[in-house]
Structure formats: C-alpha cells, structure tokens
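The form predicted on its own is given below as one chain in structure tokens.
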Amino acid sequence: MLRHLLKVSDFSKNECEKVINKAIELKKNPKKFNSILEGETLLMFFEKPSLRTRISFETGMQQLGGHAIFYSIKDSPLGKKENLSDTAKVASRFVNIIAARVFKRQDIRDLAKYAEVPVINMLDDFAHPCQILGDFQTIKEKKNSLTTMKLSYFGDAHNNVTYDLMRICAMFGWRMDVACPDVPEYSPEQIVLDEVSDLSKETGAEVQVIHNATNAAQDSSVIYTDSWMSYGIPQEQEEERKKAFMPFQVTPSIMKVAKPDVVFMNCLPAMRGYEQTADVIDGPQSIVFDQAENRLHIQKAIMLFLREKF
C-alpha cells in the first residue's frame, strides 16, 4: 500500500516505534542492509537549503545500495513552469521515492496527492517528521526508553519542529510544555492545537502552551530549542525576534530547574548566545550531535518502511 510521511502523525505510535527500532538496528549493523535498496533511486527536491538533510539522505541512500538525485528548485519553483501534478506523475515513472524540502505545506501535499511512489517531507512550514523521529531515536538511546516523560520546548512555537514535537508527544502520552511569547505570530496554529488535543484524548498526554520558561523547565527530562532565525525569515526581523525570545533562552539556570539527568537538544543550526548559551550547547548534557547523526539512521529506516522492506 502506498504510504507517505508528510507529518509525524501520518505514522501511528506503533509505526513510529517500529521505525525507531529499525533505525537503531541499522546504526548497529549498517553492512547488513547495504544492498537492500539496490537499483532504487531517491529524488530530492530542495527549495530551502540544508546541510544535514541533504548529506544524510544522500549518504543513507548510498549505504542502502541505492542512488540519490539532488534537484534544486530554488530558481525553478515547483508548480511554476510545470504544474505539481505533472511533476509528481513524471518523477514517479523514474524513481522509487520522492522527498522534498519546501517552504509551503501545500506543495508537499500536492506532490503526495499525485505521486505514485512514497513522498517524504524533508521539511515544510507545517512539519519536520524526519527530524522528530530521529530525535525520539536519540532520546530512546539516552534514556533507554520512550515511556512517559516530560519534554519542554523553548522559543519560537510557530514552527514546524514545534508542531511535530507536539504531535509525537501527544501520540506517546507524554507531558510537554511549549514555552513561547504570548503573541499569535510566535504561537502554535490552532489547527495544530486541535490535532494535538484529539491525539491527547486517546493517550492521556498533557501538551500545553505556557509563557514562563522556568515553569516549563520544571520536572523536564528533555529541554529542546530551535533557531530564532530560520531560513526565510527576513534579516530585518532579527532584533525584534531576539528581544521577544530572549526570556526563553536556554541557560544553565533553566537546565538546573529540570531533572538532574535532563538532556539538551537543538535540531541545528544553532547560534550560541541566541536560543541557548554556549555553555549549554557545548556542555555535558547536550546531545545535539547525536541528534544530528541520527538523521542518517532514521531516514534510512523511514525509506525502508515506506518501501515495505520490513
């Protein structure tokens, strides 16, 4: 059956766990799977730049025995010269998987609507499922479990990473505090809040938006933040955003409020002195580079899952 991954909740909790466990297996025994996608091709559309996403997908596909094609749409936007329906249908005749990193959620949805092969969202303005599944792989490796705990997010909550973190915490029955400024432009969209509320009713999760960083950090096992100046944000907004988010900067004092074994996460890129201080991201509780590495392993597992290889 044709499946896509456009947001993390496109998978069930059990499917997320299955993919995470496969990623851990792939990480431990990479040579066991080095020909499983032999002869297959991944096509990657990039509208937004990336370091980790491109390198990890290309490397992952090669390690599985397949081939990856990078196609920049920065100067030739999707749906302009050739409509998305035709693009998806034509590409499906050539390749086995399509992945896209785009600005607008509608573009990835249209690709999936018309594609005849699995579509993976490498990032849009609504979700970042590969990042979040890799994050949960990292948490499982560090905590030896994904049983109920508390994750606290700090900063810009009008944000694709925040949205998928909220979704997966709701799916797994976790507690999550989203600490952000009390203004709509930095807060989660209502459509996300509604989805998370529905997911939480099934699992007993407690996901809430609050506006005090110290309160958010209390009893937390995972402290998470993301860039204040994501790709596409005009440079002239930097000072305004820095002023708004500085009360939610992750500092050593914030880390001390959390549980003694708390870990610090940032999906990168990170600016020291902005979303976190240097002594936090470079300190002993930081697991940001384990996070980054696991993008490789989780994406390999996602591709195998969507290709029905396990």
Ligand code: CP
Second form
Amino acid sequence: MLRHLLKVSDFSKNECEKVINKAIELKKNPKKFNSILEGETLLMFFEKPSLRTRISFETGMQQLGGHAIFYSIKDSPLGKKENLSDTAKVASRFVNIIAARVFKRQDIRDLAKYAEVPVINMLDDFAHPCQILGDFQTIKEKKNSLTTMKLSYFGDAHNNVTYDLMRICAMFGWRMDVACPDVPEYSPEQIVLDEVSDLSKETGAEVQVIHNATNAAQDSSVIYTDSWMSYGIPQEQEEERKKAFMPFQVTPSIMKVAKPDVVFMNCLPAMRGYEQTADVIDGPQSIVFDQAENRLHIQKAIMLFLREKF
Ligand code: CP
Ligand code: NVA
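Could you output the structure for the form predicted together with the named molecule, given that the previous block was the form predicted on its own?
Every component of the complex follows; first up is the chain already shown.
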C-alpha cells in the first residue's frame, strides 16, 4: 500500500517503534543492508537550506545501494510554470521515493496527493517527522526505553519541530511542557493543539503549553529547544524575537531544575547565546551530535519501511 510520511502521526505508535528499532539495527550492522535498495532512486526537492537533512539522506540512500538526486527548487518552476500535480506525476515515473523540504504545508500535501511513490516531508511549516523519529531513537538509546517520561520544550512554539514533538509525546503517553511567550505568533496553532488533544485521549498523555521556563523544567528527563530564527524568518525580526524568547533560553540553572539524568537536545542548527547557552550545548548533558547522527539511521529505516522492505 502506498504510504507517505508528512507528519509523525502519519505513523502509528507501533510503526514508530518498528522504524526506530530498525534504525538501531541498521546502525549496528549497516553492511547487511548495503544493496537492499539497489537500482532505486530518491528525489529530494529543497526549497530551504539544509546541512544535516541533505547529507544524511544522500549518504543513507547510497549506503542502501540506491542513488539520490538533489534538486533545488529555489529558482525552479515548481508550482509556478507547471502544477505540482504534474511535477508529482512526472517524478513518480522516474524515481522510487520523493522527499521535499518546502515552506508551505499545502505543497507537500499536493505532492503526496498526486505522487505514485512514497513522499517524505523533510521539513515544512507544520512538521519535521524524520527529525523527531531520529530524536526518539536517540532518547531510546540514552534512556534504554521509551516508556512514559517528561519532555520540556523551550522557545519558539509556533514551530514545525515543536508540533511533531507534541504529536509524538501525545502518541507515546508522555508528559510534555511547551514553554513559550504568551502570544499567538510564538505559540502552537489551534489545529495542532486539537490533534494533540485527540491523540492524548487514547494514551493519557499530558501535553500543555505554559509560560514559565522554570516550571517547565521541573521533573523533566529531556530538555529540548530549537532555533529562534527558523529558515525563512526575515533578519529584521531577529532583535524582537531575541527579546521575546530570552526568558526561555536553556541555561545551566534551567538544566539544574530538571532530573539529575536529564539530557539536552536541539535539532540543530543552533546558535550559542540564543536558544541555549554555550555551556549547555557543549556540556556533558548535551546529546545533540548523537541526535544529528541518528538522522542517517532513522531515514534509512523510514525509506525501507515506505518501500515495504520490512
Ligand atoms: N535538523 C535539520 O533538519 O538540519 P538541517 O536544516 O541542516 O537539515
Ligand atoms: N524550526 C527550524 C528547524 C530546522 C531544522 C526551522 O524551520 O528552520
């Protein structure tokens, strides 16, 4: 059956666990899988910049025996000179998987609607599922389990990464405090709050938005933050955003409030002195580079899952 991954909740909890376990297996024994996607092609549309996503997908596809194409749509006719539906149909005749990093959620939905091969969201304004599945792999490796714990998120909560973190915490029955300024432009959208509340009903998760950083850190096993200047945010907003988010900066005193074995995560790119201080991101509780590495393993697992290889 044709499946896509546009947001993390497109997979069930069981499927997330299956993909995470496969990623751990791929990480331990990469050679065993080095020809499983032989002759297959991944097409990657990029409308925004990337370091990790581009390199890890390209490397991952090559390690599985396949081939990846990087296609910058910054200056291309996508959705302008031809319909997205035509692009999706044509690309489906050439390649086995389409991945896209776009500004607008509707664009990736349209690609998925018309594609005849799986579509993977590599980041839009609504989700970052590859990141969040890799993050949960990292948490599983560090904590030896994914059973209920508390994750606290700090900073910009009108944010793709935050949204998928909220969804996965709801799916896994976790507690999550989202600490952000008390204004709509930095808070989660209602549509996400509604989805998270529905997901939580089934699992007993408690995901809440609060506006006090110290309270958010209480009892936390995972402290997470993301950029204050996501891709595409105009430079002239930097000072205003910095001022708004500074009370939610992750500092050593925030880390001290959390559980003694708390880990610090940031999907990267990170700016020291902005969303976290340098001593936090470069300190002993930081697992940001394990997080980054796991993008490679989880995306290999996601591609194998969508190609029905396990
Ligand atoms: N975390 C992440 O997706 O990084 P890039 O923007 O470098 O791909
Ligand atoms: N929220 C960030 C994530 C980067 C991986 C952004 O959209 O730029």
